[in-house]
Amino acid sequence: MATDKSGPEAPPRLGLFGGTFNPIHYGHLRSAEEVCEALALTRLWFIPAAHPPHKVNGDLTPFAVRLEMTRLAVGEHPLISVSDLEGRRPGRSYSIETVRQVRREVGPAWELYFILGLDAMLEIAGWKDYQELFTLSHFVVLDRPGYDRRRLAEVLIEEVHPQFRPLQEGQGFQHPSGHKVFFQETTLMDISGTGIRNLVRQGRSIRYLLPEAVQGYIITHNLYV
């Protein structure tokens, strides 16, 4: 995917990518090193979700663990770093009340780009005031295995909003407000977490699949089993 560069009088560019990272890994991580790249961002968080409200919660690991886990797997990254926003707001962690919150904790002079997977977008229209998320932010979305990127025009249009329009090369779509969805190629990587908790539950190796440091906070915790 093609953008501009950031100039000297360019906005500064904040990448939002949410998860429940349980446990976070080597995709979400690798990930999100190229939308850094892609489009030249100037930050990017990492915001675990506390309540995720399509999760259930008895299968889920205490929010505070895995943001742990999530900064282990930063570490001392010059762009990416982790947020805890979604730890300090109660009930559930709707995505539209985390984009406005930062919305206001950053202000106006940030533009904002919501990170999510092409199987996560597929299904925006279950999400809380969705239609009111692309005219907040612009979203960048990743490609899924087995998830064909023609259904998404599909979406948007009868979803979301009829008059979005496609851009230049196949590269997305741009809503009426002029917040743009983007389509990113990044190195797919058929991991999940739900994968590795299984590894972990008959007792087998994990190692390669996530950073050293958060498979030792896995098994010091005696996490998954």
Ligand code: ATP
Contents of the next structure:
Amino acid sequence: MATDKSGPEAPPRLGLFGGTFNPIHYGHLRSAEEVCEALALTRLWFIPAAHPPHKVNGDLTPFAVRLEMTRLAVGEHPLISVSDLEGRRPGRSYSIETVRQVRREVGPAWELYFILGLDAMLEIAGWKDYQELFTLSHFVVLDRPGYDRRRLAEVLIEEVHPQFRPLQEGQGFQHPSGHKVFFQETTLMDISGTGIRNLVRQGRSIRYLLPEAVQGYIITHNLYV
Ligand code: ATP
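Output the form predicted in complex with the named molecule next; the form predicted on its own has already been displayed.
Below: every chain and molecule of the assembly, starting with the one above.
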């Protein structure tokens, strides 16, 4: 668990799972489900990036299309929903602006849990105003095949804050603000948007890598060919 406090009087917990979702796949979906359960999240929002600063925009499927696929994938879920908030904001989709906006909208009572893969977390020092993110939210880091957890300590201590403290049993680290960066075990799936787009381009099957509704949408709309 991220914190010791749980039970009816505990603060509500909101998970924020951002990404390009080009397209969303079972690596994202199953991780979200398992994080919800393990951390007893009150809500989890998938937040597709409208204009991600780190991706080549010329190659990027339009936001509305990625948003629609994400909605199709989630369907009706008691806790998980899809937010279009980055599409409603002009300019580049910086995570810091999203987290500040969420914090303003939900108020101070909610605990925020920023969910991301280890590959993305290791790049955090390239993000806009990244130090501030650690003062606003906990971080939940998902393993990805081929990425070594041990590299995270160097990134956090050398590039974010020298006073990050290790948590017990290699679970993660604590920022001086009290927010934690912790590893969450989830079912490891070597699935990526890049891999799916490549399969489509090669005319190969993408069945069972992502929900059938999203697969159908990709075929009907001739995406990634
Ligand atoms: P691409 O291959 O297009 O770069 P991607 O599949 O890695 O895409 P994104 O939409 O960029 O997915 O990822 C959103 C977030 O989900 C990132 O933090 C990423 O690390 C994480 N993520 C992506 N795929 C997986 C997976 N299979 N398991 C766990 N986390 C994942």
